[in-house]
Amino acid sequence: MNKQEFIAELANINIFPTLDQLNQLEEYANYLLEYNKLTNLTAIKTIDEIYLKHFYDSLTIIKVIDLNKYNSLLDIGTGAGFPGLVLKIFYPNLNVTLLDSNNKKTKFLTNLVKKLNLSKIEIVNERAEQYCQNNRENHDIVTSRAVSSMQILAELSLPFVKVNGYFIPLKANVKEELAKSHKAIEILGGKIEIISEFKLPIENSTRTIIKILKTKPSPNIYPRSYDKIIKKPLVK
């Protein structure tokens, strides 16, 4: 997906980037490719792939929610900033927290945020279950992209979400793992509102966005330590 194809596909989902936003994305892509030569942040190696599989893919979250109406967003396992940093560029109203336990990735993000001169953005190098101890239920939206299975991800994510806020993971083909996660979502105070399945342009791979409303507080015992989550995930 070249830049013109990117702009055209965004128009199909009612996003119309400004010149400043396009310039920020170009700087983002170039810096990512440069940095990736020294530190492996992504398997994607070309500008066209970045525009399709990172930038466009991150923005598809707007298929299920209007981000102009919310104040805070947490991106768990953000990696090189997807989707959280891309969403920050397009929705500067958001106070964004980028959370990742990999120090090399958070160092890259710290440098990039300075380059792009972004404000109201926090980068945290910590495990989700540890960070949650002092940050429970204080985000309007919690998201993640291609991180773990749904029943594990639900336990790591839903405790961060405010009641009446949303947990919105971006996944590939998720039918099997989603079927196993209904009980976990219920226990953690969530209720699935929307499951949006579609094809990524050009390559036609399956994408799924799940919009989960937080209807009640998550029990304080969650999230458990990661080894316990892995050994005994919450399943039906």
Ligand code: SAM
Contents of the next structure:
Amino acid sequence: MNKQEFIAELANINIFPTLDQLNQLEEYANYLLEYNKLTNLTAIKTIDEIYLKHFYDSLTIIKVIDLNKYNSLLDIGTGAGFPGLVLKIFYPNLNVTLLDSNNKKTKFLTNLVKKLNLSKIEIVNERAEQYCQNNRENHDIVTSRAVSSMQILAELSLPFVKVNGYFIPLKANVKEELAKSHKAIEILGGKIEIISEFKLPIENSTRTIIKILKTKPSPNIYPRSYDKIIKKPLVK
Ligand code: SAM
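Next up, the form predicted together with the ligand, please; the one we just looked at was the form predicted alone.
Every component of the complex follows; first up is the chain already shown.
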């Protein structure tokens, strides 16, 4: 997806980027490619792939939510900033927290956020299970892409969401794992509102965005330590 195709596809989902936003994305893509030569941050290695599989894909969340209406967004396992940093560029109103346990990735993000001159953005180098101890139920929106299966992700993410806020994972083909995660979502106080399945333009692979409303607080015992979550995922 070249830049022109990117702009055309965004118009189809009602996003009309400003020149500043396009320049910020260009700087982001160039810095990612440059940094990636020294430190492996992403398997995606061309500008066109970055525009499709990172930038466009991150923005598809707007199919299910209007982010202008919210204050805070936490992106769990953000890696090189997807979707959280792309969303920050398009929704400067949001207080964004980018969380990742990998120090190389958070270092890259710290440099990039300075280069882009962004404010109201925090980068946290910690595991989600630990960070949650002092940050329960304090984000309007929690996102996560390509981090874990739904069952595990629900336990890592839902405790961060305020009641009446949303957890919105960006997934590929998710039918089987979603079927196994209904109980976990319910135990953690979530209720699925929307499952939006569509094809990524150009390469036609399946994408699924799940919009989960937090209807009641998550019990305090969650999230458990990571070894417990893995050994004994919440039941079907
Ligand atoms: N979200 C990015 C994307 O879609 O390109 C990165 C995906 S990468 C496959 C998964 C990331 O999740 C890694 O950077 C890893 O360090 C992070 N991660 C996995 N488990 C985590 C946890 N429990 N807490 C914080 N970060 C975690």
